[in-house]
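Presented as C-alpha cells, the chain that follows is alone, the form predicted on its own.
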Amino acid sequence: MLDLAVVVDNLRFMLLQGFLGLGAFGGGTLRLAIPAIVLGFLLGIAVGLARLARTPWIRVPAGAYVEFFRGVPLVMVIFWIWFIIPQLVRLPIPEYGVALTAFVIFEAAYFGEIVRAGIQSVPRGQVEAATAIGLTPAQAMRHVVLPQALRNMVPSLVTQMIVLFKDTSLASIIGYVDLTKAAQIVNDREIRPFELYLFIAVVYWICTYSMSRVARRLERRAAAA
C-alpha cells in the first residue's frame, strides 16, 4: 500500500540537502546542475567556435575532443576523474569537484556541436553583408551571427540542459549527495523505495517540464522578434 508518510517525514532532508544542497553533506542537485550548465555552455561556445576555425591546429583538436566525449558514457568520465586524476595530481578531489568537472567537460562537447550547428544555420549572406558595411570578422560574429544563431539554438540548448539536469543523478555513484542519493540514504533506513523514488521522479519531472515551458516561451519571443 502506498505510504507517503516516509516522504513527508524526510521531505526537509531530501529537498534542502538533496535538491538545494543546504546541509552538512555539501551536495545538492541544483548546486551541481546550475554551474555545470553555465560552465559547460561557455566551454561549449569555445569548442564550437574552434570547430569552425580555419586553422587546422585549432579545428582538429576541437573535433577530436567532441568526437571523443560524445563516444564515451558519462559515467566513465566520472569514474576517470574520480579514480585517475587524484593519482596524477597527488591530491584528493572532493565529490563536488569530481562531478562538476566531469559534467562540464562532457557536456561541453554536446554544447559545442549545438553552437557549431547554430552558427552554420545563419545564412552566409548575413556575414557578407556585415563585412560589406565594414565590420571585422570578430565584430560580425558578435553582433550579427551569434544573436541569430542563439535564437536557432534555443530548442537544442534547452533539450541538452534538461538532459544534463537529469544526468546529475549519476553523481550519486561517487557518493555525492544529490536528490537521488538523499533518497537512497532515506531508503536504506526506511526501506520504502517505491514512495521515495516516485517522489524524486515527480521532482525531476516538475523541473524538466518547467524548463521546457520556458524554452517554448523563449522560442515564441524569438520568432516574434
Second form
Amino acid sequence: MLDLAVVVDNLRFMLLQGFLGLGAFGGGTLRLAIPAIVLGFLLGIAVGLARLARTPWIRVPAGAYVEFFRGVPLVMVIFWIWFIIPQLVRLPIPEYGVALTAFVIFEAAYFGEIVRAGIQSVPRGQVEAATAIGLTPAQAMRHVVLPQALRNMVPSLVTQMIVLFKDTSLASIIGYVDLTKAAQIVNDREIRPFELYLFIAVVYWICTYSMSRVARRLERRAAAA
Amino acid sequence: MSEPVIEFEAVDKWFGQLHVLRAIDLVVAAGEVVVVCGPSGSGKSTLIRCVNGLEAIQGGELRVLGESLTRPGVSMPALRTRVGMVFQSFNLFPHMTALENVMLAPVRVKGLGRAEAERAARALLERVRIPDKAEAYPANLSGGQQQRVAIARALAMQPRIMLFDEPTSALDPEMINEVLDVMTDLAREGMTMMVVSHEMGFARRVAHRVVFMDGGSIVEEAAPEAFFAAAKSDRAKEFLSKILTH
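Switching from the form predicted on its own: structure of the form predicted together with its partner chain?
Let us now look at the entire complex, which starts with that chain.
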C-alpha cells in the first residue's frame, strides 16, 4: 500500500534541505541548478561566439572544447573535478564548488552549440544591412543578430535547461545533498523507496513542466512581435 | 562635369577562382544617376557592393568620396554612413518596428538622442510616403512598404551616395511603382545613385547614364536614349531584345 505519511513526515527535510538547500548540509537542487543554468549559458554564449570567430586561434580551441565535453559523460567530469583538481591545487574543494564547476563547464559546451546554431540561423542579409548603415561588427551582433538569434534559440535553450535541471541529481554521487540525495537519506532510514522516489519525481516534473510552459509563452510572444 | 564621387580604376575582383570583375573603369559624378544592367551573373551587384565595401577588391583602385578603399586603415563603418544601400530582399530588421529600423543607425552610430532621432525618422517615413506605418513590424508590411522603409533607413545617416541592388526585383508588379516613385524623387533632389535594375522605364526617365555589363566587364556605357535606341554591342542588343519584347 502507498503510505504517504513518510513523505509528509519528511517533507520539510526534503524540500527545505534537498530542494532549496536551506539547512545544515548546504546542498539544494535549486541552489545548484539556477547558477549552473545562468553561468553555463553565459559561458555558452562566449563559446558559441568563439566557434564563429574568424581567427583559427580562437575558433579551433572552442571547437575542441565543445567536441571534448560533448563526448564524455557528465559523471566523469564531476569525478575529475572531485578527485583530481583538489590534488593538483592541494586544497579541498567543497561539494558545491565541485558540482557547480562541473555543470558550468559541461553545459557550456551544449549551450555553445545552441548559440552557434542560433546565430547562424540569422540570414546573412541582416548582417549586411547592419554593416551597410555603418554599424561595427560588434554593434551588428549586439543589436541585430543576437536579438533574433536568441528568439530562434528559445526552444532548444529550454530543452537544454530542463536536461541540466534534471542532471543536477547526478551531484548526489559526490555527497551533494540535493533533492535526490535527500530522498535517499530518508529512504535509508525509512525504507519506503516507492513513496519517496515517486514524490521527488513529482517535484522534478512540476519544475520542468513549468519551464516548458514559460518557454511556450515566450515563443508565442516572440511570434506575435 | 561636377566632382567625381565614385572612381573605379582597373578594378579586379575574384571569388576564389572566379573572375567576377575584370578591369573595371567607371567614374560617377556627384548628382549623377547611373543604372547598371546586364544578364544575371554579369557582376553588376558585385560592382555596387564594392562601393560600400561589402565586397573587397583584389586589384586596381576604388575611391569613394575621395577616399581610397584599398588604403590600409580606412574606416569602413565611417564611410558606410555616407553611402546608403538598399537590397533586393529589403533586409529590414524583423524584431524592430519601421521607426526603430530607421532610428537604429542615428542612435547607435551617430549617438543622436532618441527624441531627435525619432523626429528625423518620422520625417523620413513621411518622405517615403508611409508615415502611418511607423509602429508596424516588417512582417505586417507589404513588400513595397518594406522596401520604402529600407530606403528611409538608408537615408537616415544622410548619405551622399545611394546604392540600389535590384530594389524592385522581389516585388509584386503592383508595388513596383511606389518604390520607383520614391527613387525618382530622390534622383530629382540631386542624390548620387547607382542602381542595379532591369526597370528600363525608370532608366529611360531618370538615369543620366546606363552601364551595361556582361561577364564581369563593362561592355557599353551610354545615355539612356542612345542605349535603348541604338545599343552598339551585340551583347547589349541581345540583352535588350530579351527584356524588352514583352
